[in-house]
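One chain is shown next in structure tokens, namely the form predicted on its own.
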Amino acid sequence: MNDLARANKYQEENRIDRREKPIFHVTPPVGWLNDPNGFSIFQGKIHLFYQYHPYRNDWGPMHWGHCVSEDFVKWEELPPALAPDMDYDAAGCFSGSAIETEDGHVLVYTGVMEKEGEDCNKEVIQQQCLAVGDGLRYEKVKGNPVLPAGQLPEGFSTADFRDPKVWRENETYYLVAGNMDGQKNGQVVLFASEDLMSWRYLSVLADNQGKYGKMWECPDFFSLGQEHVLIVSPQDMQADGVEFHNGNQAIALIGEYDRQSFRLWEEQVISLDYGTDFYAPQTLETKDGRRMMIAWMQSWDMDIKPAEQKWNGMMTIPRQLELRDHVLYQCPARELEAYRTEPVACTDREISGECQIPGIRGRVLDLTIELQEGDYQEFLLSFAANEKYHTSFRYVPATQTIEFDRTYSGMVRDVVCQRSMKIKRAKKTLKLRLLLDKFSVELFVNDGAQTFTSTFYTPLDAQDIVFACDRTVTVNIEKYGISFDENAIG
């Protein structure tokens, strides 16, 4: 028995009862789960695989799981589609993309292969590979690795040179990927070829000049409106403010693409999401011209899963993505609203002091809440809460602030807990759209002009939602419980 299939029986044997799990989020059949990969379109079905250690529920050697779509949010798990098993991947198959060609479904993935250097120690080399199948069954190509590190600049960092986005612009396929300069700086580096087994060098398409941490992951690149956005990963990030914390995060480069050149020229950076737990992020673009992106729900740094936990890591809802007056915006894929059941709505309700609403409550749930402007100095929205857990969002009017709170929400691990969010545009009133799914939740402030990211692995007991406000404030409030059949997605 290869490898692969090894993988596949395990899965078979092992996968984790649903009813365990999130209901409209893509989590690992069983074990680990990280980056998205090859999140792409092949044969009119959406594809996403993922970083998968299928054998422990902690990160090992990279496998790349599979699931499929009709709509982004059921989602049918599939046999996996790549494992370790070749002399150039033996270390891992890590991250990449995928794209649909008259030959079938090409993934393109780093291939890690690790040797004796000097004086014994580990030398690491990472080179980009092909595989090609049917959206099924993959097949790695003989002419692996397509893209040596041999074929980066001299400086650049071999041991760096992973997570390879291709795309096609007429007759000419790009690759991006991410790299480390002479400095550690990072840095993302531009490929093309005609026939996605022969590349050439073009640029560095853009880098951090010692600003934005050090190594680059993850990179995508596209158009967006009459801009383009170079979206990275940077490693070892220093807090600024608000707008960047400290650690792993995920960012935005908008600005103008020379194509002269091939250097992305950033008018602006950004945080692509203020919470605790988003990284990694890959984008498709659908047939009728949507960009939906997806990213992993957590980061190096942030594994906070109760240890008795059989399953680690889940994704983001997708999100369509939108610039309008410059300012990037990011909603949830318009297909969930499909699946909104039990609705509640509540006009022109003061709240003052703390109060629950009727119908109002559960850990599933697309939850509005718009605040009109009032003389009050916080509001405080408390969910998966009871008596001794809640997890919170408190809005200050005075700073224009929102703050995250999960201290309260059984974690037993010494990491972060509370982050805050400055609202960059505000508005006579706010509106806060929160997506609940048994661990985590999603907030998209002001249609999508920001979001907020953060899982929290509360006992499912806990379903009060509590509303507070420390004099009066008038809310309009939208709610819908998400339900399908569950077998759907696994």
Given for the second form:
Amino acid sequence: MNDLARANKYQEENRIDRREKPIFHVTPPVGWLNDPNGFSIFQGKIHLFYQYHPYRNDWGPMHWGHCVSEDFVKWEELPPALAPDMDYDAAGCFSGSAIETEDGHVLVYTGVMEKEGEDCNKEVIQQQCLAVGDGLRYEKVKGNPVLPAGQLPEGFSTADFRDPKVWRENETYYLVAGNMDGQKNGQVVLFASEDLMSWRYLSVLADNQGKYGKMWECPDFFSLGQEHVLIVSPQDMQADGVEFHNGNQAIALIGEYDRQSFRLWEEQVISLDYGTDFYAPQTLETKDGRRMMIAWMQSWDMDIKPAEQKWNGMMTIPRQLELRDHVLYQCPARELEAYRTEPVACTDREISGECQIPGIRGRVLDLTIELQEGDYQEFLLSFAANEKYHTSFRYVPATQTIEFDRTYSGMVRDVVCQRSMKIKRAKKTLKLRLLLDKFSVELFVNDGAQTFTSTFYTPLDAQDIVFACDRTVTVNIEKYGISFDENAIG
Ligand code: FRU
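Having seen the form predicted on its own, can you show the form predicted together with beta-D-fructofuranose?
Up next: the whole complex, starting with the chain shown before.
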């Protein structure tokens, strides 16, 4: 049996009961998941692949897992698409992307090789490879690696050359990949091709200017409104004021793309998320022109899942990106609304002290709260709560901050539990939309002008939602449960 068949057999025989998992967030059938890969539309369906190690619930030889959806919400698990079974990818099929072509669904990924180098040190080589398939089965092409590391300009790192994202403009395919220059500065390199098989180097599209981390992983580049957006996930980022607290942090460079020099001139650089668990996002464009982004909802440095849990890693909800007045908004896929159940709404409700609201509890919720201005000093929203546990967001109007706290989420690891976020462009009312799905919260502040994404693995019997205010705050609340039929895999 070959490696891919073996991985599929293992997945089939060890598939974890979906009742142990989140409902509408992608998780691995078994084992470990990291970056989203190959997020694309093929023959009208939404495909998502991911970095996958089925055999254990921690990182190992990278396969590509695979699932498919009609609507970004309900996902069907498919057999793994790639296993590290060739000389050129024996050390892993690392991240990459996918594109629909006349010849089928083409996956473009990084094949990693390790050789014994000088002084017995391991020499790593990363090169870009293709596999072609029909939406279910994929075959690696004969010409791999189609973009060998030797095609990089002199001095660029051949050990850190990964995570290709491809797209097509007219008759030309373009590819961006993460890389480092001779001084170990992160950069994104741009290549072009007419057939996806042979590539020519064009430029360094953007670089870290010595300030945005080191190696730049998982680039994605697209136009949005009147501007261009380059998403990258730098490693080794240093905190700067209230920004970049995650070490590995997903950021966006927004600006103008000069097609003569193939260079992006960024006008702003922003954090894509302020929570503890958000990395390596990737986007696709839908037929109706929406730019959707999905990310790995976990941190490289904080593995906090309970020891007995047999799966590790989740994706965020796919989010629609929009640029309005130079602000990048993220909004949960609108398709989620079709799965809303059990609505509860309150208008102009006054909250003084601590309270719970009938009908507002549970671990799978779509909850929106609009807070009016007032003379209160803090508003606290606790969830996944009972007498023993709670996780919370505290809003402090005087400083325009939102403080997250998962200290009492049942955590038994010594990791970051508290994180603050400064609200930019504050308005009179503050709108908070929370998506809860058992073990995660995604907070969309002021229609997604900023987001905060974090995981917590509180026992599922902690179901309460508690509102509290030191004085009185007037709020509008809209709450829905999210559910779909029992056979779906989430
Ligand atoms: C980002 C990353 C990628 C790499 C993959 C390996 O999280 O480090 O750069 O391709 O994970 O699993």
